[in-house]
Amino acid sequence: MSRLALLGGQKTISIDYLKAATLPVVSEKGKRVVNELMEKGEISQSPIVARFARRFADYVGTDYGLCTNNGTSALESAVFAVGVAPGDEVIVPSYTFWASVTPIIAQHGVPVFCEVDPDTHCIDPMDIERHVSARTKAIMVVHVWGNPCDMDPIMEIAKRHGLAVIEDCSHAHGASYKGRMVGSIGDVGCFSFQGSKTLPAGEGGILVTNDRTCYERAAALGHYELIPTLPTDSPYHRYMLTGMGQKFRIHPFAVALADAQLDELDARSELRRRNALSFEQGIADIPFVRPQRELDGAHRVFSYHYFRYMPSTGNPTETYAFLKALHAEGVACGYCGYGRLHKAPLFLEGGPYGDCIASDPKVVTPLPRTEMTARTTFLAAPRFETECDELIHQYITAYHKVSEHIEEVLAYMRSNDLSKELARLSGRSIAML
């Protein structure tokens, strides 16, 4: 096979990904509905919001839906909804985006970081149990990259200890576990509609639940305009003058965009899945790359396509050197910053939230499997959103080319100091090369 592009050879990929494999972020229907809202003057509140909340809740299979201005505020609403009080502990993986954890401390709870399964990249049910204490109030699971967690044992642990379960479904629109949509299995589910998600609205989110109390508490926290609509026997109805101090209302334009995309979500998800599995099968013979494992009974969605690189040396830059070689061939790939939150100053020192976090020794517990996963995870490919077999074939060819020259990649790593380049990337959640 020809010389590595990293070392001066010709790159493998000649097809422009943006032209060949992407779809418009905003649909024509979304544009039309936004224009209609502007013409009607519905630029702050609109009936479209309640209609979409009902539609999305029905899609997931829950009794209630509550739109929010972003996925982070949906998660903070969920933490409040399940009754996390100051000093209460919430078990959460470190291998996630920071927005899974900051809502806990925003409500003055204590995040207790938990291991993940390196094969699924999801929270390890076996490790949850050892972190349960008398102060534990909830478990925050993250269906990371669109891959459902192993919910049966998680729900059994929660039931046995009287804990609430919050599902962070920010990557997992349309994913399911044993016939149930994620977001409908725990006490509360939260989705993001941020612009890079598979149901994009620019910014936005939604909380879904089957629990009336959770819905009412979440509505009272961030939606003062909804409080008068709560039943008069609700204990939160009396807060309609003031709400509870937050304003998490979604913009109607964002709802219009998300609602239009929901029309095509399942069809697009299945096409992305077929393409992703074709790519995975094409490089399955490469021994040192390992795809994220999908559990039996789970149906993941490929919001992102993360693998693990299995290093052969102890050099912490080996994964990055491998990515540099792929990138030189034209592969759109990236380094993953997940798995480092348990070492972040905000969670060790408390920051603006006082010293209750720093005083809890469990926050600094080493997580060796998480740390290993963090060092080896990489974004293997972008979302292939169209029928683009030739581009996928070129990606497969590029991976095989780098694989066949892996000793040259390792020699390049040994002769070049890549640590500064890697340091610039490691603090970001998704760092494209």
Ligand SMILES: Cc1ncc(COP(=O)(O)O)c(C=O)c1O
Contents of the next structure:
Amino acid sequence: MSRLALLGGQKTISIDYLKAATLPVVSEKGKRVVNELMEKGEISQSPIVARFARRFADYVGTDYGLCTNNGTSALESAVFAVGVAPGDEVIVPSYTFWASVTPIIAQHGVPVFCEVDPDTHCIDPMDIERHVSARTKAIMVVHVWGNPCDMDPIMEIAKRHGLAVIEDCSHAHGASYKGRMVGSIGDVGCFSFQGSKTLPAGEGGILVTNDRTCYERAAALGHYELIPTLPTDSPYHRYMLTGMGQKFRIHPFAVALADAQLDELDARSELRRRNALSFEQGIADIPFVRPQRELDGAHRVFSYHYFRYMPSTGNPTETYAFLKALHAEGVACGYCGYGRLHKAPLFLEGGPYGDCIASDPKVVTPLPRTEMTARTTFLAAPRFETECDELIHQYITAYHKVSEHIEEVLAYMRSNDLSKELARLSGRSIAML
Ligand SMILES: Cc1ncc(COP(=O)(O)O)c(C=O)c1O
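Now that you have shown the form predicted alone, what about the form predicted in complex with this ligand?
Complete assembly follows, chain above in first position.
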């Protein structure tokens, strides 16, 4: 096998994935509808918003849908909707994007960090119960990278302790668990339509629920304009003048883009899934890279390809050296910063939210399995969104080449100081090499 590109050999990947495997973010239909909205002057409020909320709720299978200006505000609405009051605790994984956690403190709740299962990268149901206290109000689960969490035991624990379940589905549009769409299983589901997601709208989000009270509370929190539309017996009519403190209205242009993308969502997800499985099968013989495990009965949507590098020592520099060698071969790969929130200054030092969080020993509990998952996870490949067999084949070849030269990669690591490069990447949530 030829010399590693890291050491001056020829690189394996000759195809530009941006040209070969990426679809336009904005469709022709999206552009047309945005133009129509501009011509009609519907640049702040539009009937398209309620129509799309209904359409997306039907897609997920819930009674209610409420569009928001981003996924973060959908999550804050959800935290408020399920009744988290100041001082209430919400159990949440540390292995996630910060926006699964900060909405809890924005509502003056206390995040209590919990382990993930290193195989699925999702919240570990076995670790939830030890964090339940008299102040626990909810569990926030994250279907991370598009992989559904193990919802049956989670719902069972929630029921036993009288807790609400919020599903952060920001990566998981169209994913399902035992025949039910994610977002429809817990009390409230939240999706992001941010531009890099698989239903991109620029910025935007949606909250879905089957619970009338949750919907009304969420609507009242961030949408004073919707309060008159609530049923006449709603207790939230009294806030018509002021709303309840936030303004989370989505831009109608974003809705136009999301609505157009929804036409294509399932077909695109299935093609990505076929491509992803062929990539994973192609490298299944490499013992030290491990894809996320999809649970029996779960249907994952492969929004991202995050793998774990299984080094013998658990040293993060090994993961980085491996990535560096792949990157030199032309692999679009990246470092993952998930799994560090329980050590983030915002929570440990209280940041702008005061130090009630920092003083709670449960918040700073060690999470060894999460930390190990964090040290070893990496972004293995870009989305394969088109029929791109040749590109996938090149990726498989590159992974084999680097793995067959792994001793040279480790020798390179030992004779070069990679600590500065690693430090530059490791503070970030997601960092492409
Ligand atoms: C897991 C997760 N939760 C929440 C969010 C927040 O979504 P938004 O960026 O639309 O506010 C994101 C966005 O990247 C995310 O990845």
